[in-house]
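Only one chain is given next, in structure tokens, and it is the form predicted on its own.
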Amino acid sequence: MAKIKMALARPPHEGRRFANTAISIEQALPASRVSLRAGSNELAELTKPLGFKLPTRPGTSKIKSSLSALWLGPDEWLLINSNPKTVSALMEKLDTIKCSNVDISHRNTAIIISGKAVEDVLNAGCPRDLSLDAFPPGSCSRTLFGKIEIILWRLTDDRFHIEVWRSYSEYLWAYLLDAAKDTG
């Protein structure tokens, strides 16, 4: 039987970075991603394998150690693990619970954008109100940027994490650069 080798998914913008005095745009560090769907009856059971209770308020997130959970819908979360080598162990733990968990690590990539002009640059393509009152740190949302769907997650007052499908990442990168060129 022939041996099958899997290609290593490299970040599409590996090594790229844009920065000036007002904005910084860079590829996020490698991470694993799991799309998790579960009913309200399973939420308590998911606490043990995850190590924390999933956020249940719309548009909120929770972080514990290397694992983050972003609420995307009444029964949907995006799990992002900054230790990508542990995704198999997490998936095995989740397989014992009545839920849907799909490794989407190869489908998604992420870009980090930060700086004093971050809201202006993001609002060049995103229709959401990104003011601190409307979208405080910890907030997350599936939204549009230009013509593509993204998941926008505010990490701090001036730092965002953008999840995007790999196939759209070049479009997003170019759009962000164009919006940032007049800052700073």
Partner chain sequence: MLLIHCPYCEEERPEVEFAGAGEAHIDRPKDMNAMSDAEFEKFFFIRDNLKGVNYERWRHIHGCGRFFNAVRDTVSDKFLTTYKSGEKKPDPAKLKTGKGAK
Contents of the next structure:
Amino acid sequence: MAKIKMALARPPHEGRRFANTAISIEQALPASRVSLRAGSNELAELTKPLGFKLPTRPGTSKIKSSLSALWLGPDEWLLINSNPKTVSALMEKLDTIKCSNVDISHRNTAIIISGKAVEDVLNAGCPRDLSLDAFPPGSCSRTLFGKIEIILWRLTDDRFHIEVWRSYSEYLWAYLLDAAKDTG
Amino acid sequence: MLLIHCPYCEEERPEVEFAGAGEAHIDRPKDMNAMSDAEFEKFFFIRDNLKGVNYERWRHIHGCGRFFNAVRDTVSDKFLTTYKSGEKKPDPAKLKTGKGAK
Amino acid sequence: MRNYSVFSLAREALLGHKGWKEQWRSPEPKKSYDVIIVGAGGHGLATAYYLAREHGITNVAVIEKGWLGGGNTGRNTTIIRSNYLYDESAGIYNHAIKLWEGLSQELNYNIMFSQRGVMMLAHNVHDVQVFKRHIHANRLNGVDNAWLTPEQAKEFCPPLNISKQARYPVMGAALQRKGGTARHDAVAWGYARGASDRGVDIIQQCEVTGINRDASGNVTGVETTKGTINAKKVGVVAAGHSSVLMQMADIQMPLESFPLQALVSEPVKPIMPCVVMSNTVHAYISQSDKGELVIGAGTDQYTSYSQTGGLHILTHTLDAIVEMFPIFSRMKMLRSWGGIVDVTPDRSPILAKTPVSGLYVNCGWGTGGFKATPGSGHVFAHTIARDEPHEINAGFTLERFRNGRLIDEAAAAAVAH
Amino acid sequence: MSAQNRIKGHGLLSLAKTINFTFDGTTYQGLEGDTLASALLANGVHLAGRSFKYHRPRGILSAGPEEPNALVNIARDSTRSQPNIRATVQELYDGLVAESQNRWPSLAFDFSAINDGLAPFFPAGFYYKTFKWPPKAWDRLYEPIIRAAAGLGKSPTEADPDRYANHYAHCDVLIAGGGIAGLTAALAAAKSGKKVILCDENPNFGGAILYDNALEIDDLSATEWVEKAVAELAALENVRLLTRTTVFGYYAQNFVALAERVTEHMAEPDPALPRERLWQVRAKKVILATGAIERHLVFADNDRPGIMLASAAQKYLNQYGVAVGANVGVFTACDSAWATAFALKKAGVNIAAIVDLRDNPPLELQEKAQTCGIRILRGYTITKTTGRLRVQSITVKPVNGGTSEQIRVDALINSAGWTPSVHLFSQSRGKLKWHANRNLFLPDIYVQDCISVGACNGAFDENELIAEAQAAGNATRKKAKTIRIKNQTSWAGNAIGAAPGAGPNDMVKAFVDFQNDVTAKDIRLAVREGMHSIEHVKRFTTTGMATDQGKLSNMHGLAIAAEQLGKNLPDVGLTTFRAPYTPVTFSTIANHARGPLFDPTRKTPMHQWAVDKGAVFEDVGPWKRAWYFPKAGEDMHAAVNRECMAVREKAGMFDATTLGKIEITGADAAEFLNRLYTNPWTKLGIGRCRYGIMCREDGFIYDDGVIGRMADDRFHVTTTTGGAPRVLNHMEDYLQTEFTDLDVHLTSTSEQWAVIAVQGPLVREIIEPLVEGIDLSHEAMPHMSVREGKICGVPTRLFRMSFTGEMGFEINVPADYGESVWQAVYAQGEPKGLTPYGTEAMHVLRAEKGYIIVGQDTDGTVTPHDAGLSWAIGKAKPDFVGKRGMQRPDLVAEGRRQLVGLRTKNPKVVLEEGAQIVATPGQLIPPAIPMKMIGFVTSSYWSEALGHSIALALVEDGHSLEGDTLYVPMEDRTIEVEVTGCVFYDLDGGRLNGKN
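Structure of the form predicted in complex with its partner chain (previous: the form predicted on its own):
Zooming out: every chain and molecule, the one shown earlier first.
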């Protein structure tokens, strides 16, 4: 049998970026993502495979080396590992524990947006209060941006990570660029 | 746009993150087959639709994804309280209607 | 009744219009009536009018909490059409159209029924299938409804954007030429004048606070803020407040009341020749005789009696309008308002007797009641007078929610899957 | 032309900074900082518009957003034409081109002014009384004429190239109005650490001092004080200042909408800037400092050009250095107009007389008037004015009778006192209270966290106003420092309703609502006709319904109606104030959601490949799906036939990515499916799939799809494309609120997987070489099974299933690999005849097999039994969602519509989808309307494989009619059809296994 030609990954908007003096928008690199669902009794067991305690305060996140956990709901976390190759390992680890683990690495894609106008640009489409006291670094939440759902995650004062379903990323890009027009 | 306190996220969020889900505290009978047509009608179609304090369901669909219940005055549209699904019906007499909503 | 005509107008012009009498009497309520209608909206007033005119029942009171015509009658976008799918719906809405056509003359009141055509846009293959189904059913029911190509639609309504580049390009349209609009206030006032002139008492600023029944449960009258008023028959025609009133007779209704908003633009010279509706893009628009673009929005997602809604609802309405009519982008919203619409599970009205003898209900028109006003009043009057439904409203019962015989116009337009 | 009415030494504008503009074709010169109105007045132009109904000549009445008369069209270019712009608000820019409206042929001579002469025939509501005969004439004849006469400006006729933006904002305190009150409140709030947004509709803050600059605050001139306050605020981090920004809507829970005009004042706007920006602000507290609006007096012929509000004249003088006339009359019932007179006099304008309705205006005012030689007429009214295009004289007469006197004027300023702007308070659903002693409605009961300060709260005295504002803004305990006020202008005195001389017995036109031409007479007529509620009066006369929304007319209308009814004013009711406060551009509200951003467009990973192959797409919900792939010279029909035949004879490939997918995990996953789907799931083996039907409680089909069991506790569920979000929500609802006993979790994987359906006799040999770790043989992988392995070296969930009746596989791969795997499969199969096909061919192929499409062959009123899917109902199951519902009387009754197949007697005839079906030809000739319809065509296609047309239909008792002949009456002919089963092709299904 002839050698099978390996399929290539073609992530959406690969390498796309925009920047002016006030705002910078870039397509994040591919990553491993797992939707983790677990009840309060299961939490303890998860600490070992993850290497840290899952955040349990609503809207908070936890980062340890390449692995991050975002609280999305009382029994729901989004696990992101910046290394796209680690997903199967992560899935296998979780398989051994009573919880729900679903690979969504390709369902979502991410955009990183930063700069001094970042709150203004996001507030063009997101109805949430994004001031530092209301949404400090580390905060994360599912919310709306224009007509689509996103997960908004604040990395630093002026840097956000936005998770979005891949087919909505084109809309998100276009909206962010439109909102960024009169900045910088 | 209303501002709704999600009992799971423990904060107020804009209405567009939520989906209204109709009247609250209508439980699906354990034995559906034992229902008369009249009982089925009441269960599936009949609604209180109260003018005043109303018990209703919401889902924080673009947030934590949880269904929860709310007590809201349908004349002022003010929320008296919101509470997790499964918790029992609060007594409206014990809920104060404050300025603004909530 | 002082006749209205170009001649009486001319005569009055020379007398400084001092001779005009009030269009309807504003009497204090009597002790008792043969029939009490609760709610002086278009449907209630029409019911009273036809009770007097068709059935000789003139000892009638129409009781109104606020001012007549001040509810959904005076708040809706006045679209009139009858191109509904099911026989029952086509029956009642087409009955209404026939009455609309002679109404100005019959009432001696210009209600400005304007058959400018109602065009419903199809934006995808599924819309086309659904509209074709309507068109064929309408034809066999004697209801006019024609299919137009995008080009024909544009010809009928020049401001329309039929560009293939649109997000949801227009694939065609269903046009009911007999559809159109009427002047909502005039409809209420014309019926009020006609009813009052035939002896009907219209009692405004009087709220019904209870429905009285005797030992055997039969209706005996109503309690109001102006005291007890007796009647053997009570017809509830209270739109958004129907649940509240029916609960006074211990009847729980299959209804939910939602806020529905509408808006008008600043007046401009004639630009929109017809009514355009799009269910897929969610917008309804026409132009009033004053020149305002009249635009209907969607309902909020929660039940409410506040007669106000959220701005985001208007946002979605106006982005749809600008998408369908890019030339209206710079037009300005002059005024927006809200009404309370009572919605049934199958989106069809209830026009029927109730389990309580002597109590009748006309409700559940949702967002589309205005167009039915004459037909609804006409057959509801029959139902009250004869204590049995007219064949046209025989299907619009309360029982259908028990036996499952729904008239599901909403489901029949099911979303493409 | 040069500006002859500009007065040196007055106003805040620099005479050096001149700019040119044109009005109705004439070029004029104005100054930077002018409004169009001030520039026109500077050039002696008062005539600016025509009224709505009588087309009476109208001048500039006000200096603000309440302007009812001076509405013009301004066009930067053909795509930027804007009707109904208030000249009193529009800032002048170099090259501005304005045109008057609602006149023909010209503003000075308007043909329709004939209406004015005929006015007696057009009283309020005249159109209700006539135009009824002949019946058909209304919309053919009368209405077109009325419509043509109505309307003000002209709608734009080209698409709008400008952009619009949105900004959601949050703050502790939002302050509406940047006058002294607003500025004071802002300073207090900001200094106590609050996050503040202060906005004002004007280009500059200052509010009333733009009228009255005599005032001194803390020993600074009002202007200096404002500059200082603004500078102080601008320096603070926690303050956002917004000018040219109107608060237009006040919604529930302190959600407030603002419209910011970003570029409307610029000669050459930067294209990067939005034309306007919508601000949607959620404020913890709202401070309303919206001030008050001066009312005009309602007297005979009070609408001539040159007759204007006193405060406007003062603003034109003090801000723009423009005198509104050389010989100005003053008619007032309020002190503040006297101040205007003094200011004008000081500026060298002759004051013909001050006519005050009051017998005893304040003595100090009278003394001051005497000292500067102004004639005073106390207790006088105006009974007549003259001048067609500009007021020329006024006729005055003592209120208590006496002799009249005509006085020449070239302008008349008037004031009936001030109406607090309670619009936003009222929008917030607060309750107003009538103060009879002052003829004012003032805020009484607040329902939101909101407070009114200053003139809009009735505080006309600056000391009182400042105290209110400080208290409202200050969040600390600290006592606010006192601010010293000097040279206040009194706003005392007012009149409401018709002035003497415009009473019930005076045959004069005294205008209440200028734009809509509503006179005191009209309102009295409405009352006589039984309009006893102010809402009736308003609707009957249209008072208050013009573009100014009654800012000037509402109180007068109420008073006149009340007088006529013999009631107290508040008992007539107050019309509700509705958003917006001033008109707002549609696209400002739509903002970003235009063009490509109107709605998201969802595309699959293989979309571009299809585009490159020339696919035609269809919209399915938000998705773009490849509809068919026409080759050169092919129409849709030819392409679809080719695609179908390829699948039947060789192989086809189809992008099924848009189908919804839900991963259901947990120990009770199978039980959960048992309750949500009609089918049984417990016994479904790992690696097997099953077609499932979902109902709601009502027992009607809600969704369907193939479900595969990946593990004991893991299912891969597919849903319809459009149903995906609905189904997931439906499942979550039951899981979270009803079946809480189950250990189940749901995750949408719709976009995790790209799905490539390969269908046809050759598909196995085509994909086999690409697959690793999966035995594709019949034995190892029969129909309706699923395996995990690799394809093209990447992980796949490979389903053996078919929606065409041919042997088929659905290759699920992680989405990023979708395009690449698709290309690999295509490369592999293309030589063997593998053909990409679209949704249309898919529809034909499935119809040949009688597979339903939910939403097309069902419509929300169809049970599984009706659809012939009784086999998919788990009879043994004690309960599932829909089980009870489908037992209701009407759902088990005779005569339900059931899904059947149809074959046309003439095989070439393809029925129209949606066509209706009747039972008896007897109905047909002559066509007896209405006909009894017993069903309709749900799906209909030409079947190239079968060589005849096929159709599916819902027909009453259809299942028992097989073999019968029915009729499809079309407009031009009647089509005979035979009822058949739903399956047309490969009846025994052998081809699923590559047999037959």
